[in-house]
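There is one chain below, alone, in structure tokens, taken in the form predicted alone.
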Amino acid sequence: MTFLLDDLLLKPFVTVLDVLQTMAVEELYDVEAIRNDLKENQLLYELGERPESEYERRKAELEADLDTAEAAREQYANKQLEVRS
């Protein structure tokens, strides 16, 4: 009886938390958004709207962010990502 009550009371709560955690990880480590920013940076440089020094600085930042996001998503997919407060 206790197990049935636990399943009825706790399982929906845990499921909602899992969904919220997945959404937070997807938004925090949005790989597609970072790739789009890389493309935008390249385009602005090619159009002459961004100087080379700024282009290189921003490219390095975005590539570091992309590496971090890809690693975090891989860890999350393998259930190895720890969320710390």
Given for the second form:
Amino acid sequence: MTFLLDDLLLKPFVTVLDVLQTMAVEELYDVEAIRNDLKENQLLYELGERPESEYERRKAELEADLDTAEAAREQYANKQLEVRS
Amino acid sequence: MSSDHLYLYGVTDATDLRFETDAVAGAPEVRTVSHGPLSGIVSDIDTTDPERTDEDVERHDEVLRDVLTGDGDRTVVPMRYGMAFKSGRTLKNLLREARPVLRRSLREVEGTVELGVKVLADAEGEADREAVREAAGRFDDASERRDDDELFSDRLVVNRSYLVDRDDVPAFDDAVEAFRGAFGDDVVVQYSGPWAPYSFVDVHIGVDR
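Next block, the form predicted together with its partner chain, ref. the form predicted alone:
Once more the chain from above appears, this time first in line as the rest of the complex follows.
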């Protein structure tokens, strides 16, 4: 909620809908969470808790998710810039 | 490799090193380029923007570890993966311009190595997390400084880096063994190092490469 209020106070032309959209994008394409999953996958593999095949499969999956999330965020950011200009 | 571009691993006190190894981007040899009281640890490369691969990141660490643990127990200020220069001249410019901060950093970590400790709760999650964190405090006694790293997994209870004097490494090893003994199967411990002290030097290089 702090984020919502701060954003609206600092940028009076940003609507509640804009803020909710941003929050939705951040949740849907949570780059940090995917990076954490990648680190966890690596750690569990190094500790022998995750077999190599599963590690490789999960790694490929997460790297693809990361590419998608980063691209989506970039597109969203660009779109926001266009709207405000 | 025909290019005279140089990949930089880290900086150490002036020295003349040269050894064969499996270096970043397939280079067969690591050597030093010196300017004044400092030497850059380098290998040949054909780009100033090396691609980041797991293998090359590992080679970067291994080279630093070789220098750190090889003859003479050198002190190293490590660079993060990916720093490359057009020529020996541009690298020497860096060593000249950043000399004060590099020398200060070398003094700050002189005679030390970095060790890493990660403690995970077992898969069933039966570990007493507070007791684990408290017991991990014993590692502080055998180290100069500690850096708390991110707990990126729900199972991670402790993720810390320690700056340890070389003479105190055996005492640190003993502390880790005692910790393992105390918690048995309730936790999984990953003890790693020695590493170059990445977590304890903070040198940002912003010159034209």
